[in-house]
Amino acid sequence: MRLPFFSKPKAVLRPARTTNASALAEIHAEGGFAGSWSQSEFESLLADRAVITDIASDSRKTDVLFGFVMSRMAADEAEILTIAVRRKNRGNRIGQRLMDAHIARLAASGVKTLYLEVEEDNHAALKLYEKTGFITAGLRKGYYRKPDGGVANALIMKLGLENL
């Protein structure tokens, strides 16, 4: 028998809201991207209705959020911007279902490709990312900032969404 109090906290996924901007901030902080993005950027872009934001919280507690994934649609294309995870949280396939659903809402809305950039030696992020079907389309060499002073090259990444 398990007891709830000793059970680890299931997710539910939604669409997020600019109330959840400060949330997004902090778990976008603990990423380790060399800049994360400040609780008014996360208002602008929640703000953006071009910009499609889906969150995973808790399900006993919807105010505490485990994760999320942001993405910008343009025309039938789309691209995430952003998908994070808080370290505490990871390892539960939260980021996969996150992806999954996320995927499954730009389908829905017409979006026929997704891309991303993602740094080459990312290696967790690349394992997700191919997991979910992603393939590598190009590179930008140089194109991060690292928190030391170097550069990192972006692999560029395409996802069809026509067959979903």
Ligand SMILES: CC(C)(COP(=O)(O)OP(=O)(O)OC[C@H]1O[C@@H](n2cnc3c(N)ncnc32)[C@H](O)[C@@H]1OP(=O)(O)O)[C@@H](O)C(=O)NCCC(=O)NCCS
The other form holds:
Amino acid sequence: MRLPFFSKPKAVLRPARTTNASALAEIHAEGGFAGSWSQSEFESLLADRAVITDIASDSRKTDVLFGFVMSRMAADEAEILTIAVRRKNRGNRIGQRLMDAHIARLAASGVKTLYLEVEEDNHAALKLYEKTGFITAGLRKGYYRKPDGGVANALIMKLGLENL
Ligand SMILES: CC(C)(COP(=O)(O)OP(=O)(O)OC[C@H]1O[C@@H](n2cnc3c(N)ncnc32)[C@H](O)[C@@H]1OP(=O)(O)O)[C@@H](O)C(=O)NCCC(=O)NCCS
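Switch from the form predicted on its own, shown above, to the form predicted in complex with the named molecule and output its structure.
Entire complex below, previous chain first.
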């Protein structure tokens, strides 16, 4: 028998609201990115009509966020600006569910091609993107500055949304 107290929290997915800005800044700060984005930067992004953001939260306590994904649309293209899941919630398919829901929403908004950039050593993110169907479309040498002062290459990846 599985005791409800010990069961893993279930994630529910929905579009973000401006009031989620501080939680998004917290989660982004855990993402290991070279520069983290402030609450006010997230407030501006969430208020931007071209920016689409989906969040995953605890089904029992929907103000507790597990992760989010954010894209900017331009005509029939979009670019993923960032995706992150709280460290303690990783490995539970939340990233995959966020990506699938986000892609469905972008496709319904008329997006035909989705792009992203990823550090070539980010194995977790690469696995998620490859499983989702992204293919490598280019390489930017020395694009990322690492916290230790080094540099890393960026892969540009793309996914066609028309025949999904
Ligand atoms: C990338 C990230 C969003 C993935 O979120 P997640 O919820 O842990 O991912 P999922 O559990 O949905 O896993 C999706 C797939 O990636 C794989 N994966 C997840 N973490 C992995 C890891 N550390 N190493 C290798 N593969 C990994 C999973 O095994 C799964 O594939 P599977 O179904 O074949 O097992 C999360 O690791 C994260 O927030 N990282 C920090 C921020 C970041 O790097 N964002 C991307 C910037 S481009």
